[in-house]
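First, one chain by itself in structure tokens, the form predicted on its own.
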Amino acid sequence: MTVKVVIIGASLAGLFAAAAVAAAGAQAVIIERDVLPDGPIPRKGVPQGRQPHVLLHRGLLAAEELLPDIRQALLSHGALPLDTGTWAWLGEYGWSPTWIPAYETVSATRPLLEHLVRERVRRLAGVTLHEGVRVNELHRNARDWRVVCDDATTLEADLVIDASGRGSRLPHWLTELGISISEPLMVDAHLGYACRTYRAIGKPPIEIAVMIAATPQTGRGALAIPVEDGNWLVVTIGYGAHRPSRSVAEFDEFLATLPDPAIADLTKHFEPVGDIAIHRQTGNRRNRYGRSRTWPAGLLAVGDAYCAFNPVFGQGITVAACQALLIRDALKHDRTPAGRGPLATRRLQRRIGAAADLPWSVATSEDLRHPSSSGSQTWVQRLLGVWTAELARLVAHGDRDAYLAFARVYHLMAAPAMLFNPRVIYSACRAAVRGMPEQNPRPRALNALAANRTAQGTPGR
């Protein structure tokens, strides 16, 4: 008999998540609320789509591996292979080096890249998609879930997965179901951030993307990266007070009052593309499903749904698709989590969870790390963190051990195990006895910035 998957979510997650369920040999309906665009175009359920997303890569490998070839789909659409070792990168204690090759990341924007997998999993044998339809109410039986539509429509399903993101009625239908849930665990730093869609005048003057860290000292930061078609995406992100607005005179002012003008003097050779888009949406919530004994047998929660990040981190995509490899090996093992009984569902949503411990302890440990922050950081963060900032220091003065293990977690390619290796050990205590190496000088690449700008003289804005 085959397994009927009701999918709730068209974004990047439920996409995945449908892939996976394919790729199992199961049927997988998807239903979203929003009508889907034709094309690469920003819609309403995506409400930060105009902001920068990066797929870390281990979000690219795990994307490959559920639609292969997508990432060259990517790049014959105009996306850029960047290796993010190349990056312009600007941090609390100094500059990163940019001549340690690290890992892959393809760059595009959101909406070329949720149309290019969308366009991949309509195709997929046993998916269909309903569009402009809302799901209503969710119930179940002894056998099933029915998921009542708003369009009238009841469908049934052996296993139901929740993609609907940070908006999720999940609690609620829970709640209706007479299934108690714990109160979820929350995290705002009360970060914001502005873009603005740039194109280069003539041949960008450079090639690599610019990030300028927002540190505790700071509050603010941003960054700047070039995408398909030419255009480049520039972001402001600010803490609490520091959250940009949509003025565009205040969007300049921001850039020019950076600690380094790389990114200021890096738009002089731009004409803007449409107005600002702001996102302040950015807390980081983790919902704790699959705990308790009465979680019932067929029902799943991924990516924003189960457990969203602040999006700076650039860690949401890439855990949807680690989630959704684990919903694919255990249908293919299982056939289904429900026709086992609620202990089946509930390790597979452990597993799930299990997914996102990583990014969640990257994303709140540096959050709370802001004045701005709702909470503090416990006694094992703030030693970790002492470690850590040691590391930092380390990347800022050209240590390649320190580097590599940093970019190594951070792509989830490593447990956090990795900042404690010999050799990243070894480079702490050589660096305590004989001194910090000379620091990372600004990339030479940024230094030509303002004096082709003075060359050339500035464009019109």
Ligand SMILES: Cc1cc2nc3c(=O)[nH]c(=O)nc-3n(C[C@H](O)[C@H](O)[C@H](O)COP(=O)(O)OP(=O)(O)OC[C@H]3O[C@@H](n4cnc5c(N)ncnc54)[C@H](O)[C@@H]3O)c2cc1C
Second form
Amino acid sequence: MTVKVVIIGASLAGLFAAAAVAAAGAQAVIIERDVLPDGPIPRKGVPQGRQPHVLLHRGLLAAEELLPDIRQALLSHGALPLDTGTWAWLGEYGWSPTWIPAYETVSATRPLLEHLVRERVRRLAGVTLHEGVRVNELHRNARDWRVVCDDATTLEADLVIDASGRGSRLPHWLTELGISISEPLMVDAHLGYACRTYRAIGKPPIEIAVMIAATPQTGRGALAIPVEDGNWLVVTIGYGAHRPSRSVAEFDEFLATLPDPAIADLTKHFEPVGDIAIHRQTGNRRNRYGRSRTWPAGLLAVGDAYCAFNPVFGQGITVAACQALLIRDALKHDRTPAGRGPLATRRLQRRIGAAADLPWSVATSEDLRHPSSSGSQTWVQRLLGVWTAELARLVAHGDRDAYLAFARVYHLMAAPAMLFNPRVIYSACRAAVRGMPEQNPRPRALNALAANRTAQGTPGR
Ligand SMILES: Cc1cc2nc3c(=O)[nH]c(=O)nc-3n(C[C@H](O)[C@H](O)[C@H](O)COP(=O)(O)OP(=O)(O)OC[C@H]3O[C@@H](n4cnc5c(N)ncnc54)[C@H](O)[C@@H]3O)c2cc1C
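Could the form predicted together with this ligand be given as well, to go with the form predicted on its own?
Up next: the whole complex, starting with the chain shown before.
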């Protein structure tokens, strides 16, 4: 018997889930409330689409496993392969090294990534996409699910996958079905984004991304990253009272008053394309699905519908792709998780949850350090924070092992135990005995930026 799966939402989590279902030989029907654009265009149902979206290396590998030519397709459409080891990154303790190769990310706008993923998923055998249709209700009988849409159609499914994002109605539908669920876990540091697209005037003065991290002390930061079509996305990032607005004057002022002028200098070599897009729904929110015995058979939640993170750590898409791989493997080995009763579904939902454990821990423990955050760190988080601060100091002083350990964990390529590997411990002990090595210099490329500007005169804006 072919398993019939209904997926709610055709954004990245829903599309990856559909690719996973197809790879397992099951049939997927995706229901999407938006009428989807033919090209890489931002859309209403994904309001964060105009903000920069970085794909961590683990996410790139997982996406490639689901859709084997996606990396090449991105590159063919002008996305840029960036070694994150070359980024100019100003953190709490100084500049990170720019001379240690780390992991590749393929830099593109969010609409381009989604468009290319969607094009490929549409072509997969066994996948149907219904667009412009909203799922309104979810019903269940002894054997299967009924998914009721606003165009009065009802679909039957062995398995329903909720990929409807942060605003998912699943908690409401579960309550209507009489299934009790715990309140979600929430940590909100009240972060805001304001993003503007720019085009370089002539050859861009640098080819690397620049990040000025928002620390608990400053609460303000920014990122400038090149994307397809010769464009750059420049985003200002502020916590609490520092959340940026749509005002152009404030945007420029924000950049000019950061701890380093690199991004303000860079924008003087650019001309803006369009207005400023802001986004403020960024709190960490994690549902506790699949934990209780009342969790029903044949129901899963993935992506932001299960767990949404503070996006500044760039984890959401990667987690969604990893969760899709878990669904693919489960469906391959157990072709009817719904038919096998609630235990198999519950186990799978818990594995899906586990894929979010490390990203959740990174995002929430960092956010809890910000004064604008709801809540405070546990003593375990504070203790771990002492160690990671020591490693961050080593990174700012050019320690290769500490840098690579951070990069591996950040890109979800290694478990947090990597931060305690013997080489890193040796580095920390050596620094304690001999003192820290010299601090990393400001990346030379950035110095040239300001120098060029002075030599050429400031280009018009
Ligand atoms: C400002 C910002 C920046 C981000 N930056 C990054 C980043 O750098 N890297 C990264 O990995 N992640 C980033 N993220 C997170 C990323 O956007 C999400 O994790 C990713 O889009 C996966 O989300 P999703 O598919 O679960 O949900 P969404 O992308 O929110 O999509 C949900 C989909 O469901 C549809 N839908 C909703 N309700 C219904 C319904 N009832 N019926 C039918 N369809 C429905 C919507 O129209 C939409 O298409 C960022 C998020 C924000 C807010």
